[in-house]
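Just the one chain here, laid out as structure tokens, in the form predicted alone.
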Amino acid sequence: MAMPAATTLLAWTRLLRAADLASQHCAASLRSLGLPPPEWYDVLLAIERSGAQRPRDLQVALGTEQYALSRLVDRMVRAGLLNRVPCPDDARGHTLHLTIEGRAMRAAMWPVYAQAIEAAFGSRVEEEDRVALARLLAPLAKPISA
């Protein structure tokens, strides 16, 4: 098996240090402020823009494991932000229906994480470099095949 070239350890190591101290940086944001983590962010968007979900949908749609997922779902249901709905079709499954506390937890959180990753990524980085950035990003934002 060969070995990476240094140059794709060197850009390997830079994309997961900027992801995770960005991730960081947002995360504190919201935070300081008593707002969940960046993670109920994205379930509740994800739940606002396509409607009420069955968690294994949800799952692939947000790319994250099915235990961790539903850890998270749990916590949120707890917090009063989800509701767990029976699915009529099937008796051992159920759909994720947001809340009106939870669409109002997502608008409360936005303008929180959007001024973070201003901060964290837009302000640090030229329109053409983000652009450029996303072009050669998104072949690795796929799923790699086996």
Second form
There are 2 protein chains.
Amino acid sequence: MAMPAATTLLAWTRLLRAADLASQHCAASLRSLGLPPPEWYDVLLAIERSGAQRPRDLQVALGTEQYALSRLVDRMVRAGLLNRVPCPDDARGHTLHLTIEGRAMRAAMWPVYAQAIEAAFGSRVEEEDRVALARLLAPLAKPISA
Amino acid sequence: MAMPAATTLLAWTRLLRAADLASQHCAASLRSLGLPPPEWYDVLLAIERSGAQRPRDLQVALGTEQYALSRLVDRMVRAGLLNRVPCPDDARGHTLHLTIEGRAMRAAMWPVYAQAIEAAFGSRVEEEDRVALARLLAPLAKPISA
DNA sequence: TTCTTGTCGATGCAACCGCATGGGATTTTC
DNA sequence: GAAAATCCCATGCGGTTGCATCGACAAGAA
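Go ahead and give the structure of the form predicted in complex with another copy of the chain, now that the form predicted alone is out.
Every component of the complex follows; first up is the chain already shown.
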């Protein structure tokens, strides 16, 4: 296959750098206040929104690896934020529920996370450009087919 | 601080997802052929271009953490791709040089890496949109000031 | 010079990730 | 309805990361 076009390489490096810088900033921001990392928030939010989720569904929704999610849930259960409840329909699995502390943690994390997103991303791009970015990135945010 | 605008959140999630999917694809592509991960390529390329580099300069250029680069270089030296040469000007540090194998490895990695970038990114966005993306991402690829 | 401060790079330790695999339950196939 | 294939989730192991810190040199101040 041919070498990627120059514009491809430029956009490529900037995409990776931008995502890395921004996510690092968020993680650092949460950590500096003694809060868990961003993935925890995503899990807490997803479960809070749906009431309960099977690990498999979460895995798909969040785009994580199966083992990564398994261990992430482990840690969150150990931290008292989540409960694993045996699943009546399917004895292989279980459903995940928020504890009171889990709900509180999500609420506590949001302002910090939100502010970090704003600082690392929102405030650095004009509204109009954010719209354009969302549109341009849409195809790239879909699973790679080939 | 206020909650980020809806467009911010949408663009944000897509940015992270897009970068993650694409870089995963590249890493997997190289690994499936028994080649080292993308970071190794970046290091090899940077050194090949400049002839030699101090770790500190590489760290800045690649945007990695100091300890991460230190250990990455370790592995690459152990793999026989790099040499650490004492630095005459500054006895604290050293300069990094490619070995013959290092040069060969960079050359071997490129077609694979290039094709992966093309598959994960280039071929999924029109030329015109790549230009737009590069422009929109430019401010985000700069270090976060605040 | 001597003392303080700053920079370069390495590393111990604990947490985390990726790969491969395993055990158990379910669905499919014949 | 038994065997085969598939799916759900966990985990052992080795490699990697992040944090904090350290040792060594360099540069600036007194």
